[in-house]
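One chain comes next, on its own, written as structure tokens: the form predicted alone.
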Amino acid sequence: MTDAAQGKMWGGRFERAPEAGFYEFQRSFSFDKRLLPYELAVDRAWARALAAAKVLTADDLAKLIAAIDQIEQQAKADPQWLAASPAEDVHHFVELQLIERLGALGAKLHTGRSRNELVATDFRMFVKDAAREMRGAVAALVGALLGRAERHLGVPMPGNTHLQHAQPILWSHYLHSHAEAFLCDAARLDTAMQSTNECPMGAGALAGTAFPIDRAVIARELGFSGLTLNSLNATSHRDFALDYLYALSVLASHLSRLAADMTLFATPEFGFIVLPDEYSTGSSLMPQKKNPDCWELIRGKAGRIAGALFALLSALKGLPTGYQRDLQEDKGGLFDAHDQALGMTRIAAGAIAATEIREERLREAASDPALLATEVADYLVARGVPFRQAHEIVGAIVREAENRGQSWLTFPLAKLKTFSPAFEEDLHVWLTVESALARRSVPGGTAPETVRAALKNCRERLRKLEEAL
């Protein structure tokens, strides 16, 4: 067979060339082409730390890192040579173009190494830079969110639970709880690009390499902050591919509630904001639709996101110890879910930005009778009564007034008497949507100082993640 002279890097035990089908089954370059700057980056290491090992000359050296750069710049310049090159990967694509400028020498670079180790190093950059791109986005959309709530602080609004009215609110203060949620993602995608930071080159297919390599000065130059301690687990670790889909997870379910939130928001039974016509779509047959379509995209592509973890999660859990080709499949799922991601999180930025409320209708909405049912029990309470028993008066009253089909705001005192004797003439001064608000001024609650306190700490820490980026 002359399969190894076809250019395979495994072909020379072989009599027989792969099946034609099965070739193209098995070729991955299709998708981990995208790690080609990281592959290059990693091939520019390894020919230095091969010259200082004396297993290449200074003029191979210079020889190899022109014929990298070469490549380097027609693959910039032109994207369409990689889609028709037959290569079987990212490392069997260098290979070629280093025999085919190189001969013989083209051959060399690979002294030493293994696929195993260069598949992992160049995984691990790309998660890294996915990441630091990832925060990038989240800083955005929670400079967004903060951008609304500074604008329009004092707006109150029904807070829910179980989509029911619960407790007055600022608007403010609903958009702080999601630009909270996002910092926090933020910290999560931190923590992966931490878990990425450990150098496997030179571990060799499972053992190490054989031949001198400074490991440190390699990781020293291609941005690890250290080295993997055991070259077997260096070669089939794959948790920080999992932390990343777990980080892009969580913040795409996080995406997924604030477009549900919107979705629900525009609609006319609400009515709380108005869609901005730059990321709204309409109708073929109904002229008078502005549809949420960039809300309702994020939370259909959230589901997306979790399937890519799953996936990789059931890919990884019955493998034997030490590189398998299964591995192959954790990086489409990966970049998918990072492009989905990052998609999402920018659309969000800018539908927030772009998003007007109903100023209005939030207060309107607020006066609800139901959202002052708490302050009754706290009235109550600091009269006296213990607050299991106040939270049975006051749900007797608001039975009472749902049976009568009337507000229970407008019971005269002497019939709220009838259901305790703690109530009197100063209760109408805790029945009001600004006197609710202003009592809840514990750290984290909802009154107006309190939120714009959180809302200056909140933007400093965005601060401080924007400079870290």
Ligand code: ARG
Contents of the next structure:
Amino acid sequence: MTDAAQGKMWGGRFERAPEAGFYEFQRSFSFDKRLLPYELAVDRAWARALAAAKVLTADDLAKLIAAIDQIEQQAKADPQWLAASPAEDVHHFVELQLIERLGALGAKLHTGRSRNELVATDFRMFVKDAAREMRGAVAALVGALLGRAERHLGVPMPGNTHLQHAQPILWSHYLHSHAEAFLCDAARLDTAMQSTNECPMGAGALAGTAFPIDRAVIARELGFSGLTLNSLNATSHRDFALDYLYALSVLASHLSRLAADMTLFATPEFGFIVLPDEYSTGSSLMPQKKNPDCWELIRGKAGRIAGALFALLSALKGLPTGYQRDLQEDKGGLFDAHDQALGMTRIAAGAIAATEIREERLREAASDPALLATEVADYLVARGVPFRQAHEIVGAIVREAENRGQSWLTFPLAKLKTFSPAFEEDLHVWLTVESALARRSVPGGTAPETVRAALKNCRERLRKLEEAL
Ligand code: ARG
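With the form predicted alone in hand, show me what the form predicted together with ligand ARG looks like.
Following is the full complex, with the preceding chain placed first.
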């Protein structure tokens, strides 16, 4: 098997075939077969370049292109076909197929090129398409968040820090915060796409091809905007894969935080949302259970995406210059991270769109007087009390209310005046959730009009992102 699998790719200088276990160990076809469409596109461009360089005749070229087309069609029609091949990797697979179909001519396509530049090129093309697909999914998620934010505009909720009641905010402000984070992810994905934009073909194994190949024509045909500028660097770095994995890791971390909120908000203690049946599962034991598994899995999967980034960083660290076989470890983790992140993003968008928002419960939770403590301090500041002193005064009021087991909102003015003479009748106008929200009209703040404008602005940026997809 191994001799046949080897074909004529590199067997010439060997007396003995590879040990069967080792052959399997070093194969990458089981996962790099995913690069076949890109490999075939590069093969077409290379065949044309060889014909332009007079290495192939016009007739050779026509036959090669026809055979490449056949391989593409057969792979589409019968995915099992690939699984049955003993090829070492996707490059070997195509070479075996071309030789089977065209004999000596099939063996000519590899003239002046190396698998080192092929894999660097195929993988860049994959990452570029993957990042575009991911941006589409992120755009849909931003759309789902904005849809819910626009629908429930005006509904207050308790804003937390340290998971403790802090100040009232709008539910729409909360959802918009996640939309902004995901728009940043879309920008990071775009940056990752830009870092794939130089075509390595012509770099050879490490030193550059010795044949008169027009690199610029190949790059254009394959959709790259430029050429790699050093053949050694082109074949031995994987910066574009790191950039993509980093973008995915940040996206996954954002998703995990949204997931953490949703699992909390669905508890009876919070009760802010009702989980959609379509995105929840039950317990085999406890009949009452409806579990937020979609969010738990999203949160859990974020770990393996960051893991893929770290695995590749670790594999790259300390590598000597030039292609090393360690680089084959670049693909498995990235393919998995892409698949998982795409699933996570799509499921999150669907779950957000289907989640029921309990407005009354949000309003009730936002009516906790503790959320207005800062307003009282600000009220005193407006009457000339230094902020640090105002903070101290309000702290004492809150403590007193706690000791008495009542809300300080019920304290009569005369009692409040014992804490500070600056308190007046107009305090109760100041002390509502509505006025606390309305006062935060600074750009990026939670005042209803500001949030309305922010959502509009966010929609506009989403529209531009969708146009650019
Ligand atoms: N399967 C290899 C990889 O993914 C292709 C390049 C192999 N090059 C080599 N010189 N053995 O990296």
